[in-house]
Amino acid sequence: MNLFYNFGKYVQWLAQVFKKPENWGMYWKETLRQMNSIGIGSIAIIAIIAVFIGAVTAVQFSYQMGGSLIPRYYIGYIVRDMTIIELAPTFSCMALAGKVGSNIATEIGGMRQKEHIDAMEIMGINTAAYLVQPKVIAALIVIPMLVCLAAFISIIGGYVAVVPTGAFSNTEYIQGLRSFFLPYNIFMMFVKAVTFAFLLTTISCYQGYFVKGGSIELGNASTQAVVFSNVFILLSDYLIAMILTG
């Protein structure tokens, strides 16, 4: 029952979040600030994760292909499609749920505890829209960019893992990258990235916005933001895969 209560409250709260801004200039400046915080601030961790995603995928499939009749150039094809369709959007957004989501929940939760949100509401500000809407818009813009960057870096990571070591030749890997390419897979990647971005930001903001109590409750809200974001990212990943590949 608590789950249904929170889901209904979440949906009603979203209606407040996406109301028309009172001051476009303030919202625009806050959106740019959030784009810098979420995007530029996350490039390093996304790049590190992406490199090892590609490298591990390439090494594992290289091991699985040993002694089989599968053409050797398939390694590039496998790394490319696995990265684009699944690994880049899912792993990147789960990492961002831990980094960005916890920060958002802590930031908004701290404002709630210090009564900053109450003070803004007394002044007639729609706090749900002002505090959340710029974060969601910024995430919907920059997180797909980060996912695209992660896919590119991951493919390079796979190359670095198997070509310089002599496991595969440069020609074989490049041939695999150029084989059986479907632009539809890029569309799937961006659909996942946009969906995951919306989920991780709104869930994290919801947890921080309605936090009650002291520092222990704020810590719990930050943890729940990461946990619920990851759970719903995985659930939506399955649903999107079923819908777009069915």
Second form
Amino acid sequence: MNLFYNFGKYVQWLAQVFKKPENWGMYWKETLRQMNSIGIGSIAIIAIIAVFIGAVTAVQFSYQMGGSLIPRYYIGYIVRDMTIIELAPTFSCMALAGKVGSNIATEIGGMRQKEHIDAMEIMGINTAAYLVQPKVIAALIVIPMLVCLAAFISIIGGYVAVVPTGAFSNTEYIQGLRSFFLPYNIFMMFVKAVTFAFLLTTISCYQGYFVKGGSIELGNASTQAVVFSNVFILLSDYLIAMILTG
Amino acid sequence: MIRAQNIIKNFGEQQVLKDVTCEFERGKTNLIIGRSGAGKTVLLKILIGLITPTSGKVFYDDIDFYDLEKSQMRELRMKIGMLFQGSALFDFMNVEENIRFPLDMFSKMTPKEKLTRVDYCLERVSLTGNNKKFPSELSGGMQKRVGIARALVLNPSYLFCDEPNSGLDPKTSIVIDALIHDITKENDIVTVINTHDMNSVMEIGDSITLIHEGKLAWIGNKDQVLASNNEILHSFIFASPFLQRLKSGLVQNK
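Any chance you could show the form predicted in complex with its partner chain after that form predicted on its own?
Whole complex next, starting from this chain.
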């Protein structure tokens, strides 16, 4: 019942979030600040994760190919498509749910506890819109860029893991990368990135916005932001896969 | 004038405010006093619309606050300034940005006009030249003064202060009280202060509303406090042994 109650409350709250801003300039300024915080602040962690996604995919696929009749150049093809379709958007956004999501929930929850939100309400500001809308818009712009970067780095990670070690040749890997490319897969990657970005920011903002109590409740809100974001990212990942590949 | 009429507020089974009716006049510092848990913060939050009453009405110069459309309520709120107990300054903005925030959001002033207004407000609270400091670099008293400056920046008609002296030393408390009192007189605004501070009661209590266990217990002013026979008022005002000795001294001297 609690889940349905929260879902209803979340939907009603979203209607408040996407109301017309009181001042476009202020909202844009805040959006730029959030783009910097979410985007620039997350490049390092996304790059590290992406390198290992690509490397592990390449090494494990190399292991599975051993003794099979699968052409060796498939290594590049598999790493590329695995990364683009699934690993880059999903892993990156799950990592961002941990980093950005918990940060957002704590920031907004802290503002609630320190009466910053009340102060803005009294000034006549639609706080749901001012505090959440710029974060969502910033995430919708920068997270797909981060996912794109993750896909690129991941493919390089795969190359670094198998070519210099001699498991595969440079020609085999590059030939694989150039084979069977479908631009539709890039579209799928962006659909996932945008959906996950929306989910992780709105769920995290929701958890922070309605926090009540003290530091324990704030900690719980932060944890729930990460847990629920990840659960809904995985659920929507499945649904998108079903819809876009069906 | 602000008038709270028959305010009842329940939180679940618990009734926090029990049919409270009171008025807060323009040009006066109106104090709401009472013990912790008496319901005065709830009353203050109901007056500004942060908590909705279970029943009852709030009138701002005969405008029924809770009958307003959301957009009208937002317009009215632009005429309200509020000083929070913890100042509620935005940590990621410096003093100037904090004070300018309502102007940035709602006014069509040029940047130069905004800066002039911010500087005026800072001067009014004796913090000239602190524009670029962040809240973390300020003392509690300075944060309160920045909070007052931000509350004043849009030229409010109504000023609310939630325990403006909490966490401050007696001397700084006197400065803050005097500042709020002077601003109220200068701008002829309705000021409502929620306080525990006995010094505030005796110094700036142009109108005092005592809330006890959710009910209105006494209404008067600072000059009527000592003359009153209200037991609840006296047990609240002269709660400490020191003040009791002082009171008996005053009575003997009379």
